[in-house]
Amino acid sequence: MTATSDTTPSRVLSAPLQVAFDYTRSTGLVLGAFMTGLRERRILAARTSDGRVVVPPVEYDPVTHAAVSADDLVEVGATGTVVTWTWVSEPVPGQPLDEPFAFALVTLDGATAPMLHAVKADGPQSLQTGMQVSAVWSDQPQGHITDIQYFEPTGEARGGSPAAASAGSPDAPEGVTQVITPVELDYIYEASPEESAFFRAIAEGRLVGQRCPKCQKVYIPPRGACPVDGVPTAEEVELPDSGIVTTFCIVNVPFLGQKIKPPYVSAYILLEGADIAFLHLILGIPADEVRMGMKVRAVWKPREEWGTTVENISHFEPTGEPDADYESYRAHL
């Protein structure tokens, strides 16, 4: 975390954070047929044993619990009726439209159960329960629910004609077997007063923790209260930037946003004088030579690159000293 700069020591630091990844899901036969239909600008539904027509199709009959066959799906219309709706006056990134719109339950013609999608309209005053809407298709459907961009008040469905190649054509693309959905969470993280002191210190090239007045354990990064005794940790303790590796993991699998080419080591490092290890990188040694008890020291980035972040330390690397005895750190694993 890179905390925002703050020259007032009494104030806590905060920083915007983002968690994002692409979620890949296998569709299975039924949803795969549904997604393939969307790519062809067709909407497929499941007919259940009690006569309901459900879209998106269910994979198991809600009454008999029997598996639904992709061969038994039925096509419904791209027009329908608004059952209920809610107006979104301030869209957020990732929503179907970047202008005010409605999320609505729409019962498509031929279906008996509604589906959720976006409706584009000229303000909430132009929407009402029971109004007729039609799908507006993407110009380049990919086999995803977003192939229907949104619904709009009744008119001819736009976005081009159905795909030229039918599902049974030898020139037709293969059916959709998986979908990739970007997932993103943006939020503001506010550090505690103790964490704020830690980040301010690391901006000065120092590592500070907090000591429990009762059990005398030293925690880094600091905690507001001792997890052992439950009392506030009031005393600040400055620690050296050297320590020992307790446990570690060799990262061999590449992932989105990775900054270091695998293999590399992520390790828990117990700084001298601390009672809890913290996580950082081990470089400067082949990954398969890293071991428990290895003594390491921080390698700091150039001072002009420092901020209020643990990334001021580029990584830890071996000191070349003899390994620590297991008994000296066994209680900190």
Partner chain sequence: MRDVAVVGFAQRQMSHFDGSPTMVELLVPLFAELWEQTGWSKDDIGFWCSGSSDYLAGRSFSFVSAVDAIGTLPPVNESHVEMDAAWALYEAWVKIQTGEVDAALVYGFGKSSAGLLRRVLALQLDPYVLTPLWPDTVSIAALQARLGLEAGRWSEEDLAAVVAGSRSAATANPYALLSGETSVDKLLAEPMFSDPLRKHDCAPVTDGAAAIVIAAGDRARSVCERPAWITGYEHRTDGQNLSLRDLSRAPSVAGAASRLDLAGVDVAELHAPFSHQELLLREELGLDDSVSVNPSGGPLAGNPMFSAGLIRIGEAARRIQDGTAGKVLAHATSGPALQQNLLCVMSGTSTGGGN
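Just so it is clear, the structure is predicted and the values come from calculations on it, not from any experiment. Under this definition, the rigid core comprises the largest set of C-alpha atoms superposing within 1.5 Å between the forms. Positions refer to the first chain, counted from 1. What changes on going to the form predicted together with its partner chain:
- Once the rigid core is overlaid between the two forms, residue 76 does not reach a Cα shift of 2 Å, moving by less than that.
- Core-superposed comparison between the two forms: CA of residue 109 displaced by less than 2 Å.
- Put the two forms on the same core and the Cα of residue 186 is off by less than 2 Å between the two forms.
Structure of the form predicted together with its partner chain, given the form predicted on its own:
No partners, no molecules, just the chain.
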């Protein structure tokens, strides 16, 4: 993340942050059969030892805890009865409908336990506990819970009827064994006041750390509290843009999003006057000549490219001065 200035003045810097990941999950046999059923526009339920018929099917019996067999699933109807409902007046991203809709617990015909899903309706006045609803299927079912797009009051249901394909037919595709669920979460990430001071300074080409009032150690970037003493760090300390390499590694492995051609060096750099090293790049020297104790200086990007980010420093490069003694930095390893 890079911190960028907010539009309104604030004691801290903030930036939008999106955390996104496609969760790929193996279904196992029972949910695999359920998902395969959905792909064929059929809804499969589990029969539990206490006589309940449960959709989506459970993998283990709620009473005996014995594994449920995928072979014992039973098909239930794609219509059912609303047990309880709520009107979602302000839908959030990812929900089945992006206009106001209902979430409901629906007991499908042939089932005895309800499933949670969406119901599309004109408004809360169109909803009632006990009403009949029917599944509206996706045009191209994939083997995912969202193959049921939503339910609609019965009589209005559209969409495909159960597909003709049945297990065992020569061109039936393989059963579903995994589901992919994309998750995207949006945050406004705020830096701490101390981090904000650091980023505001680096936007002016200055490196600002903070000193612990108790142990006198200087932290850069500043952290808000001394991790040794647990007291707030208040005194600002400006540091030079030169220091030494304490330890480093040579990156040989290519990875997604890599900006520099391997091999290159990622190093812990201890600025003069600082008590904690931070990670940055070492360039301007063959990777195999980088040494512990080597003296380095920051190479800044052109000023017009600066922002509130550590990327204002393109990398560090050797100063050519003699290496520092091991004893002078061993405490920082």
